[in-house]
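Below sits a lone chain in structure tokens, taken as the form predicted on its own.
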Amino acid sequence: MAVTYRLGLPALASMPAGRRPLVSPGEVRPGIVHLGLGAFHRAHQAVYTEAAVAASGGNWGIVGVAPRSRDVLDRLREQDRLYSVLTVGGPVDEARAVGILAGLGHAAGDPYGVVAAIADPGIRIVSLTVTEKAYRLDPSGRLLLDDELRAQLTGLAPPTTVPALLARAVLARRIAGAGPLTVLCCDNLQGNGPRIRGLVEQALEVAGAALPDDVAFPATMVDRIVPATSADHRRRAALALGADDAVPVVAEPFTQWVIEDRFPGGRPDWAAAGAVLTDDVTPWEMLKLRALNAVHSATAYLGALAGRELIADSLEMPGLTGVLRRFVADEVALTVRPPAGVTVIGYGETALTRFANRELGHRNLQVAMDGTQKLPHRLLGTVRDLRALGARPCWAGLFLAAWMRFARGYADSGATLPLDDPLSGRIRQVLDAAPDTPDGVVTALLTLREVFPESLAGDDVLRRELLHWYTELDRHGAEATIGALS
């Protein structure tokens, strides 16, 4: 099909019904402010919300807020807040426009406007996908206060950070009598609801206030692989949609959302859109973090060391899928009690099938980002629980050693590996001061308390595993090390 239209309201009239939004753009009043206009939100929560409104109605339009960059924001404005989701991995590409965005905001450029939007009585939910580092929490859940954040919380500076936006908005709602609010974290933080509640309580304490009783923080578990959109994806999205979209997002067919059902101000009928509403998200969350996210990270680090570009390329390394299966069966299954009707091993197999979807173009270096933020939740919990059982963290030790090799900054070929991590400066500092030997690197990185708590850093069994696997990776490279295990 030839593409003759730019995506926007005028283009919808010429689209087949199966490609048009499920709700008429602009006809649903805002009920949600979402912080984070990235691809994951637009391919996940926004899609669920539009489907829920289409099924059951309600004023649940989303005001999407970009935290820093204006690029996506400006392009969405040019397209009447419309964008498309390209689903790949099935027999044919599928694309549909999404029209649930009822407004747009920019936290860095207009933080007071964002606070005012949240304080509007029509808004009953603030949801977030801002990645782990934006919450400014240490591994214990304490707020990382600095002069900048303290000034934002006390009103001496504009509230441009996530903790300050949430705290100042809660205060603004209380002053305005705006009614109950739900703060819904949709990032991969373990116990994300309670953690964000603690964040807001600490932020309000700095501001000299207390958390109102009518603010809830339900936990969630989100799942859909949403890789970076490439030029080829944009081309394919235009062909599948029949209109040129400047900001499409691409995603796999699989999607899942598990939500603790605590919403004092109401919520969309997300169950009608396929979400799981439950009293306890923990079993789902633990299973995903340990049997899916940990496997994803391990694949990325080992593949990057071996010079592989894509996650799908990494899984073609001889022996790797076998090692990942052994990790799930021998270590994750010992530490996770899955939800009713789900098995740990079956869930792990589904994850491997999804990761092998080459159509996603999911790059190892993308998955490898922010390791110091991700690994404590994805992998260190399994290690901690294994040690509590008296078990040896063999495969988890291998994956942590692969991250340590990755953090050193060189692939097995000697090519430079980028370290995109909020602690990159600290990592470089401790490594530069240490001998470039397995013992030197392992010892240096174990001093990072943001990653390794004292109980694990001083664990001799874990240390032996790390030294063993780091030495093997150093001598033979990732591909040969994994291949020898098959």
Given for the second form:
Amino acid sequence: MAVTYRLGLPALASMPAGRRPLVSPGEVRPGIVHLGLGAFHRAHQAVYTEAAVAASGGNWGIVGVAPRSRDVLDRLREQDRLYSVLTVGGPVDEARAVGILAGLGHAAGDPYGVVAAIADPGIRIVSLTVTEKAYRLDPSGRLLLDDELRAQLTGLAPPTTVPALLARAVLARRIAGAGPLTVLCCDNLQGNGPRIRGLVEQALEVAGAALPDDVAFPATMVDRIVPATSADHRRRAALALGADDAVPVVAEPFTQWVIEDRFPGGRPDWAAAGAVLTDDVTPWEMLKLRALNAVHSATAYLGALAGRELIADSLEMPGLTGVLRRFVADEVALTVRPPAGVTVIGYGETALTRFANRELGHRNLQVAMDGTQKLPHRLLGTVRDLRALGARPCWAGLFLAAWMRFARGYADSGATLPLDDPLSGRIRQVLDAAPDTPDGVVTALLTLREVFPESLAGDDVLRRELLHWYTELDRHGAEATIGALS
Ligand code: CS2
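With the form predicted on its own in hand, show me what the form predicted in complex with D-mannonic acid (CS2) looks like.
All chains and molecules follow, beginning with the one already shown.
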């Protein structure tokens, strides 16, 4: 089929209803400012919000703010703020245009404009998907203050970072009398609601102010696999949509959102769109981080070491799914109380099936990035809880050892592996100063207090597991180490 149209308002008229947005683009007034206009938000919260407004109405259009890159903003402007979601892995490709974006902003280029947008009384929610590192928190929730952030918080520099944007926006709203606000963190952080509340409190303290009473920070658990869009996905999106989209996002059919229902300024009717509103997100959040994200990371590190490209390729390593299942059954299930009606093992099985979706083209290296920021939330809680029970973190130890091998920057073949991590400089520094032996590497990386708290770094049982598995991986490589376990 020849694709003649570029996605935009004029193209909508010729699209079948099932591919058109659920709301009339541009007609829903803004109620949400979202920081982090990446693929995940566009395939998750934006889709739920559009469906909620279509079902129940409300001024809940989204002002999408890109933190750094302008590319996606320029493309979206050219397309009248429309983009499409391509769902792959079902019987056929499905694509639909989304029209809930009611405005666009750029944090790096116009931070004061973003603050002003949040201070508008029409805005009642600020949501975020900015990835773990952008919050500038250590694993214990302490704000990592440097000169740049201090200058931003005290008004000496433009507020381009997330803590400064949030703090200045909260202050601007108070001055404007803009009314109650909900700050909704949609990143994979343990206790994401209270954590961001702590962040804003600390940031405001540096700015010499206190947190107003009418700002809430509900916790959420977000879930949908949304990899980077490839050229092939873009081609397939155009075919399924019948219009060429420069910025489609690709996602799996599965989607889930569990939200703590605490919104002092109101919220879209997300339940009408399939989200679960509850008074306690913790069991969902723990289950997801520990039985899904930890397994994802383990798959990525072991697969990357073995020279495999995609998550789906890694899962084909003989023995790997068996090891991942044993981790979920023997270690995660021991430390997690699942939500009512859900079993940890059943949940883990679903995750494995989803990871095997090859159409997603999800690359190991995408999941492997930012390990120092992700592992404390995904894996170290399980290790800590196992140790508190007097249990041995066997499989968790294997996965951490795989990250340690990965952090050296080489696959088992000797090929270079890029270390995309905000702490890559620190990692290089401690590794360069240590012998390249199992003991040298494990000891060096355990000194990273930004990742391993003293209580874990000094734990002999964990250290023994790490040394054992690191030595196995070093001697035999990931493929053979895992193969021998089946
Ligand atoms: C992944 C997540 O990149 C990663 O680290 O584990 O983005 C994962 O795909 C999502 O959390 C699934 O909801």
